[in-house]
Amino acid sequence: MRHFLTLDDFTKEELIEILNIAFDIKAEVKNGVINHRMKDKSLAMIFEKSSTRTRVSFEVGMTQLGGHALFLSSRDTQLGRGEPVKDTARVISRMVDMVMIRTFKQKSVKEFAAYSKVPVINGLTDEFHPVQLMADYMTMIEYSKADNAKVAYIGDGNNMAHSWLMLSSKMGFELSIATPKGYEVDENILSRALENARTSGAKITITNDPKATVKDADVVTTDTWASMGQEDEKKQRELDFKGFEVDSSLMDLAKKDAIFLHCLPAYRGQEVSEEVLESPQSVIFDEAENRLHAQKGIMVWLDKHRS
C-alpha cells in the first residue's frame, strides 16, 4: 500500500503516471463525462489547520469520482482532545477507504500512515505541501513550461520551498531559491534534494539574491511570508523580507513569456504586487483549479495501488 506524504516517496515515472490520470479526468470533466472511478468509496478529511482550497478541492473531487468525503476538524475528533495519533489512525482507517490530513507536523502524518490500514495523503504540514506541487507541475505542463524549465522561488524557506526542492530533484528541472538570510530551507531536506538531483540531472541553486534567482526564469513563484501559526512574527517578517516582493521590476528579469504561480492565499503588496498578480503572466487561478484535478489523480492512483 502506498501513501502520499512527500514527493520524495515517488519516482519521476510514478508522478507522471499520476498526472496523466489527472489530465484524463480533467478532460472528462470539461467534456461533461462522468466516470465514477471511486464509486461508493469514502475519504476522511482531517483538518488541524483550516483551509479553503484544500477542503473544497478534496470534497468536490471525491464527489466527482463517485465517492463521499467527511470533514473532520480538530474539534470533531479525539485528536483535539489528546488521543494518540496511532489510536485515531487505527480506528478511522477501519471505517474509510482513504484519509487526507492537513496538520502542523510532518511527523504526525508519518505516524498516522504507519498505523493506517488505508492510504494517507498529506494535505499540508510544516515540512511539505506535495498536493500543491502536483497542481503546480500540472499547470507548468499546460503552459509548456515543464521541459528544461527554470523555476525561481522567492520567499520563505518553508514547506512550499521544500516541496519545490523535491519536485525539481525528481523531475530534473532547474530550480533557484532565494530567501532572506535566516529564512533558508532546511539543510536535511536540501541534502536529500541534491542527492536526488545527481540522478535526475536537476540543477538546484540556493541564494539570498532574488534578482539573480529570477533572471531568465520560465516560472516565478512565491508564498506568503507568514504562514498559519506564524502570525506573531508577521511584523518582523515584513521587515526581514524587504526586497523580496515579486513586483513588475522583478518579473521583468524573467523570460518575457514566464508565468507566475502562487499557492494562495496571496497578500497583495507583500510577497507579490497587485500588478503581477493581475497580469496576463499570472496563471494562479488555473493553478488553483488544478488542485481539484491533481488530487483526483492522486486518489485514483493510491486506490489502484492498495494491497
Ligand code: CP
Second form
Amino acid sequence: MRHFLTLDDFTKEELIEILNIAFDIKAEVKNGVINHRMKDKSLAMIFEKSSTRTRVSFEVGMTQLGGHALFLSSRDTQLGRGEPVKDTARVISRMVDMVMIRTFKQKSVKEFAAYSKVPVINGLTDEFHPVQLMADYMTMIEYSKADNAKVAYIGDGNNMAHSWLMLSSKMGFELSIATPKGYEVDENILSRALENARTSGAKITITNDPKATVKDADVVTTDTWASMGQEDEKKQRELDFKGFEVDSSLMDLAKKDAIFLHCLPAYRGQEVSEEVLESPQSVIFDEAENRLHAQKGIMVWLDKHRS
Ligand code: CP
Ligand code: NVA
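Got the form predicted alone; any chance of the form predicted together with phosphoric acid mono(formamide)ester (CP) too?
Entire complex below, previous chain first.
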C-alpha cells in the first residue's frame, strides 16, 4: 500500500503515471463521460487548518469518482480534544477507504500513515503541499512549460518552496528560488532535492535576489508571506519581505510568454501585485481547477495500488 505524503516518495515515472490518469479523467469530465472509478468508496478529510480549494476539490472529486467524502474538522472531532493520532488513525482507517489530512507537522501525517490501514494523502503540512504541486505541474504541461522549463519561485522558504524543490528535483526542470535573508528553505529538504537532482539533471539555485531568479524564467510563482499558523509574524514579515513582490517590473524580466502561478489564496499588494495576478500571463484559475483533476488522479492511483 502506498501513501501520498511527499513527492519524494515517488519516482518520476510514477508521478507521470498519476498525471496521465488525471489528464484522462479531466478529458472524460469535459466530454460528459461518467466513470465511477471509486464507486461507493469513502474518503475522510481531516482539517486542522482552513481550506477552500483543498476541501472543495477533494470532496467534489470523490463525488465525481462515485464515492463519498467526509469533512472532519479537528474543532469538531476528538482529535481536537487530544485523542492521539495513532488511535484516530486506527479507528478511521477501519471505516473509510482513504484519508486526506491537512495539519501542522509532517510528523503527524507520517504517524497517521504508519497506523493507517488505508492510503493517506497529505493535504498540506508546514513542510510540504504535494497535491498542489501535482496541479501546478499539470498546468505547466498544459501551457507547454514542462520541458526544459525554468521555474522562478520568489518568497518564503515554506511548504510551497519545499514542494517546488521536490517537484523540480524529481522531474528534472530548472528551479531558482529567491527568499529574503532569514527565510531560506529548510537545509535538509534542500540537500535531499540536490541529491535527487543528481539523477534527474535538475538545476537548482538558491538566492536572495528576486531579479536574478526571475531572469528568463518560463514560470514565475510565489506564495503568501505568512502561512497558516504564522499570523502573529505577519507584520514583521511584511517588513522583511520588502522587495519580494512579484509585480510587472519583475515579471518583465522573465520570458515574454512566461506564465504566473500561485497556489492561492493570494494577497494583492504583498507577494503579488493586482496587475500581475489579473494579467493574461496569470493562469491561477486553471491551476486551481487542476486541483480537482490532479487529486482524482492521485486517489485513483493510490486505490489501484492497494494490496
Ligand atoms: N492552495 C490551497 O491549498 O488552497 P486552500 O488553502 O484553499 O485549500
Ligand atoms: N504556504 C501557505 C499555502 C496555502 C495553500 C500556507 O501554508 O498557509
